[in-house]
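First, one chain by itself in structure tokens, the form predicted on its own.
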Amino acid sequence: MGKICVIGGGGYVGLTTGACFADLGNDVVCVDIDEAKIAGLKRGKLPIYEPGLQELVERNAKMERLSFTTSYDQGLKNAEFAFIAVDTPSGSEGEADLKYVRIAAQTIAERMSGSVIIVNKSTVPIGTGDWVAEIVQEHIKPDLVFSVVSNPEFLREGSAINDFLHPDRIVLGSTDRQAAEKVAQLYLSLRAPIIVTDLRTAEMIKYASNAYLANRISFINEIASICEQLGADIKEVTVGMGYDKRIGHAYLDAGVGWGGSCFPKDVKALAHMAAIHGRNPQLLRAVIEINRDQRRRVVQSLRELLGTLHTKTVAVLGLAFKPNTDDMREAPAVEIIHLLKNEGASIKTFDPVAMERAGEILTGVTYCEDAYEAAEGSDALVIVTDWNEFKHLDMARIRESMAQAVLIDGRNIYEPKLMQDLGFVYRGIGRGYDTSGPGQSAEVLNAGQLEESEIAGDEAP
């Protein structure tokens, strides 16, 4: 097994990424600037909420496999493997903000003590490794020598560890191979496919794949808008889409749109990479601002179906950009929450996990103990995130605390037809047919199911 340092160790990818890695039987050292972040670690305490997580953190630690620390000095100390994991922030012009990963380089090569090789785990541009190399060399001791891989994260908040145990792929870039071949022995034993390529083939598979799952959806949020005027149900168009092979079923539910720390910041990163190098990212920019009318199409309807917004109570239900994580960066509810106050609309609110994290970006909205609470009183009930205790609420409740009973269903979790049988006055996002029938959802049928006669079509004449 290897000896590890994770820089940025404190962050979500960084104490994911080392605390798998020490479950795999490796020595991880994770390091962070932020002592706040590093002292709650020592205690036990997690800066992130991601399911699982706090158990493997605690079981590794406890064994000694796992360990935290602001000292370079000590996280490098004998390190086989340093791994960058710091932010990388967009920029005023959608450019990615590579300051932390420069002074990781740096101090990386300023505090190393032997051979290391550098990995970067952070989503960087295309041409981030040559850069980092160049910084190495420049600072490095002379008698040292280091080699620079891409290995970039393909981590989905919510299922983080999942996702790194279980990875479709393990994507590695380097202008040396043996080193490329040394960092691919500590994933062997989760026996995935392993992609070794050069530097920037390897940064730029990072970038394709978030852009063309952002993609994905803003296409069938941009399906579902049309689904709305011509009277088809997005949810039924999609059950049919997915069963084409060529398809499938994955980031194929329209709703409020996509939020967190990578799509949002690696499609506008990979436009501004476009455009600084002569091309013309027309899709990437439609992506993106498909995206934000997502957002604008909740507070319409909302002053569509309410005539005014100003001195009207919405209530928010999800804060977090997805169900499963508290992370607030790029959600849709901080902008959604924005625009309604904008119109004068007092906003109440809950979430499962993320309220502490809201608290600190989101001022004047009243956080309630459940989303009962959130809802008495309230002109109108928004779903901004799917989280599964929404799918399962007492909604006759809801409505009879309602003073207007008014429901957008921005996550499409509850059936049109149901939700107007219990009073309410519903939207949700591409439910475009008349709710005002009986109604029903698509069937899928297999051919047991039916009569031979139905099958081959020889009815009776």
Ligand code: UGA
Second form
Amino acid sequence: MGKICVIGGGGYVGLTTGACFADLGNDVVCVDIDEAKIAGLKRGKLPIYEPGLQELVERNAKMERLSFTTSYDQGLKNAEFAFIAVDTPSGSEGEADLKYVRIAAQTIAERMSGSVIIVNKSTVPIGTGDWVAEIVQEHIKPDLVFSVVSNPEFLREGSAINDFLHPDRIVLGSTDRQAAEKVAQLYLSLRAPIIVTDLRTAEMIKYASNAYLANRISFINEIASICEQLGADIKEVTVGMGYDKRIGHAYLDAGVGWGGSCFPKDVKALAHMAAIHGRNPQLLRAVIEINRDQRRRVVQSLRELLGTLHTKTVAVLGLAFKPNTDDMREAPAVEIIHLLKNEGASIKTFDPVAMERAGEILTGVTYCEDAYEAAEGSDALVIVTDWNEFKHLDMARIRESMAQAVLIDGRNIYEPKLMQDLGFVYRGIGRGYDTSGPGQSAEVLNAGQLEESEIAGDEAP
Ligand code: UGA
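Okay, that is the form predicted on its own; can I get the form predicted together with the named molecule now?
Below, the chain from earlier opens the complete complex, with every other chain and molecule after it.
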């Protein structure tokens, strides 16, 4: 198979992509301008936490299928494919900042020594593929040829390797059908549907997918807020909705909202693109606004239940934007903690892996050894990230150790009735039903069960 060079190979997408392609049997060189990252990777030290990635990198580096360098020349030598997987941060207007893509494209053009297929993995505004082609055309040596293919990634942090190896689909966009087919070959063994289209459509598929998922979460959070007022339970509502095949069960968890390095940036960027091209992205704006409100709602609930936040101690459980990552980018916890501190609350917090990262951006809070230490003496406990270990805490012990027993379950991980029985003043997201009656949870009866209960009914006197 042809050699693959991954530019931005020390970053999240680049490293995962590089390691997975190596594992599929390709010769991969990850290039990154960050010398410290590359030096660490050469020693086997990964710059990010991703389940399974350490083993994958170690195994493939040992088999000499995966290597790391800061040198474009070395990376591009004999490379058939140059993947661009650099950061595209948000600019001041919400637009994607393409400075790293520009540098990558120009440097590939200047350093490539043979013909190369340039594959863009970074999430880039619609039209970037054409722009990359122009940059390369401008800087390439006269006798070399190239093609540009857009190949957006759909990896989720925390399950990136599984997502790479078991994709729902592969999207390839190019004006050069042959180049797209060569990239398709790299994915053939994964046996996923491969959609081949033009550059701009491929770029849009990525934005539309992320925006749709963010929209779905904001939608369900809006329904949750109505549930609270009208006495319905969002968890059961989503079970009932999800059985409709057109809706499905995934991505319908109400909570404190979406965060991370992708959804916030991509929804903003898509809205920005729409606006500068004369369209009014009303829905995207509402999706962003609802998400902002979800965080504020937590603080509002605490204010209502505690009277004031001034001099109160709030235990915040979970800091990362979602479980199984230490990523703090756009994490709901950051804004919630800032708002609470602004109102005079003291914060005690615990996260299983993100405390070191959180320490770089959140000061003036007490980082605890575990959830129990955070809860001790606190007036309220807030679940912000749904780490699995929080589902198995000894909540009776926690209740005993707290000064006041206010529990805001920002991810709906507990049964309201159980928590109330333990003495908590419980508030979930969208859990509005009357919990004074017997605890209920949506039950799905199958025909067999119904027949049995009918027989039992027949026998009753
Ligand atoms: C997301 C997409 O899911 C990936 O397909 C995409 O490749 C990636 O962005 C990207 O563009 O690079 P990721 O940012 O890792 O992946 O996060 P998700 O697992 O999708 O979660 C995003 C946020 O939504 C989290 O804050 C999570 O807590 C929240 N969420 C998710 C909910 O509030 N409710 C849900 O039902 C699901």
